[in-house]
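Just one chain is shown here, as structure tokens, and it is the form predicted alone.
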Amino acid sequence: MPDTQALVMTFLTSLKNATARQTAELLRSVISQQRVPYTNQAGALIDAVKAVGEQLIAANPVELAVGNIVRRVLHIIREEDLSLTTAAIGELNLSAVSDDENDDDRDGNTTLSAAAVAAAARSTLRPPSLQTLLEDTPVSAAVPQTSSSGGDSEGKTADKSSRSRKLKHDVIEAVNELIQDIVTCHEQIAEQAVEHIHQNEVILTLGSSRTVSEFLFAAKEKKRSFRVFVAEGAPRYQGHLLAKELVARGLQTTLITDSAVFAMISRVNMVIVGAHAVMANGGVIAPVGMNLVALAAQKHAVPFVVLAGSHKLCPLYPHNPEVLLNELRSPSELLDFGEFSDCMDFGSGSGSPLLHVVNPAFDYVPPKLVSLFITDAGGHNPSYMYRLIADYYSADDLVVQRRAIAGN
């Protein structure tokens, strides 16, 4: 697949500006082109996402929410499946009930075969997930007709390509849907706004988020009064940035230092806050500075909120070898090379520098210091995420790894 490798290079070149959506849009031209068999389409089609997968997380480990919508989109190739096999075991039931009826002579030669007999327990041992029974969305049965006479070819080959041109199109349909939450994460978290700020309260918040200023914005919409505390965010200073939007929407704002977080602390009555991502434990990873925000509001008992679209949320463990927590980024956001320069002299007799700058991007904040979690699917305690990560991801997927190929 030229096409396709050629975008998949294209996309890796600029992965650190790289988004969720566009992680999503890429997953479906790799779908649209890929050619599937005949056999196990469902199984062609999970190959070829986990190989774009494995070279998109491996480029870039700590852009967690790539990974995610990888993981999103192979749970959407087994359910659709799934929802196929239930539907065609469905239809070869009726049309064996049909035969006996109408036909005494006929021993019913429309029989099952094991693997269907299988996958039928398997779907009925199988409860629906929350997020189906949330959106109450009827599943489509359509399916091809079989032939009946049982030695005809074509129609068999003709029900497989059928059948193969009904998954890929109800698996890049159901890519859609995943595009549009996306798009439209921000708008849904934010319609949320005016059930949680209520009128003269002061709101504390760190660094920039733009979950978090549309919050903002649509409880202000909402004829809220408020204040906002912004902490600036250091060294990369995005709560300035945030400070400036907040102001040209008319709302009071306060810009104070990271380091005068618990001083101002008692005057809150809620931190709101954005997240990098949120991991299965119900633990946050958040931008630097953010643990310290979370230890002054537990200690003064302030509610800490933390607003996240549905990609953002994490199948995997802090403690999985497949989670990089942290990156170092320049130590030039913190001192000018200029002015230390003799600090960090390698021709020292030790021959290392005396001065050492570590300059983490991200802090890791532990569920027990999260008070509620709002996503566009609602709001939600730090003890139930593993439960609402359950229902958009397949265990067999936590590891995004190619089947091994014999004799290699």
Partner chain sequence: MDSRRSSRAVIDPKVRQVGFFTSAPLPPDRTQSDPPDPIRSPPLADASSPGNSLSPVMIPPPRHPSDSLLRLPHSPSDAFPPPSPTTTTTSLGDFSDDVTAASSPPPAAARVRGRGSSVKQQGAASSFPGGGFEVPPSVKAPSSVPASGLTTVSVVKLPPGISENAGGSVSVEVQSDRALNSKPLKEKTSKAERRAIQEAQRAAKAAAKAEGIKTPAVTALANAKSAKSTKPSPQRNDSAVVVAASEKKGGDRSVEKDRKKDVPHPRMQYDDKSRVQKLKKRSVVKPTEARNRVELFRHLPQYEHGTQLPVLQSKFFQLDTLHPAVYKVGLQYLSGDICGGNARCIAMLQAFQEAIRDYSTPPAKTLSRDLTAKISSYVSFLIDCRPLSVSMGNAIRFLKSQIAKIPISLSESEAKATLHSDIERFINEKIILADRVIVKHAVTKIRDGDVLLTYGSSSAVEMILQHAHELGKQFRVVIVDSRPKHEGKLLLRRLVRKGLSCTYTHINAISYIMHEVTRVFLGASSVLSNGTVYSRVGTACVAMVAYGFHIPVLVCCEAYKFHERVQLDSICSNELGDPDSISKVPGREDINHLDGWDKSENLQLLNLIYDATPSDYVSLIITDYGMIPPTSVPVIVREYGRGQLWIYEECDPLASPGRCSDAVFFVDGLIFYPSQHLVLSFWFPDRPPSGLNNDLLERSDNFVTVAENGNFTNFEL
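May I ask for the structure of the form predicted together with the partner chain now, the form predicted alone having been displayed?
So it's only the chain below, everything else dropped.
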């Protein structure tokens, strides 16, 4: 446990440039080092992950990807637990039919069945997805029976110990899969590029995003020739970086200032941008200036396409996202302190300074401005995002905070 604590602390300090993958790796080590009790292993794992996740999220609430991964891992634990339980119940059902009457004496020590009930109950709490609906039906039907039944206790303890190891193992396996997904999401998104970019297309993008550059490269590799306008994305000027990469790959690239976006968008066929996070309502948290681009695109009826890996899907609905999900960066990016030192007479005189500098890092693009999301799971409408999110997260985890009365 101290090891993980140390890991968490170092991670927190480096959270500024944390990625989803790093979060997942951290949580994997948290899980692997977590000692699992015999009873309610899932609950213990969840608590441990939640404890760490809470810290991570509190460290930088704007970095939504971290919270997403914490929730994904929690969801994985629940799923794995559930699948193990269903498997166990499958076995138990056979015996349950035979000893239906003598259940009263047993239910004292059938903690497992209680956990199974809880899991089943939780699974019913989850928003229904087509997949889970189909899979869950036999389980929930089985629950009343299993609750009143139990296997023979000695068989079960052996079963339990093997299963506890199995659960942890499965969870780590699944987290590994998640990490793999995060790593490969760029390629998966890029594979769809040829479906969206045609010959002689003119594409506009703002700032720089690895997903976007891979997407464009993929189209280029498929011998599509098209031109790209890159808005530089002040004050980070990531567009310069993207322009350089695109030019190195032999794409016709034009670098423009952000203010020229409106002027140029009338000649653009498609806007392709990356996102910082995608909210449950289909809104996008993106680098600052994106709302401008989206509005201009809407005005000129240019499709506004957002590329986002599934780890960027956030199950939260935004409230006042421009303020609450934003980050104000240093004014020095805009104004040279030395140059304006004579204007910044803080504290002297009337008390409130005359000069304020606002330098937000993110923009919120409302869902109505987004034409299409391309995730590693294909293209989706903004209105479908909530549904996609229900596949990845369980409703219990939306608020990652340990309850006052933690399980066990």
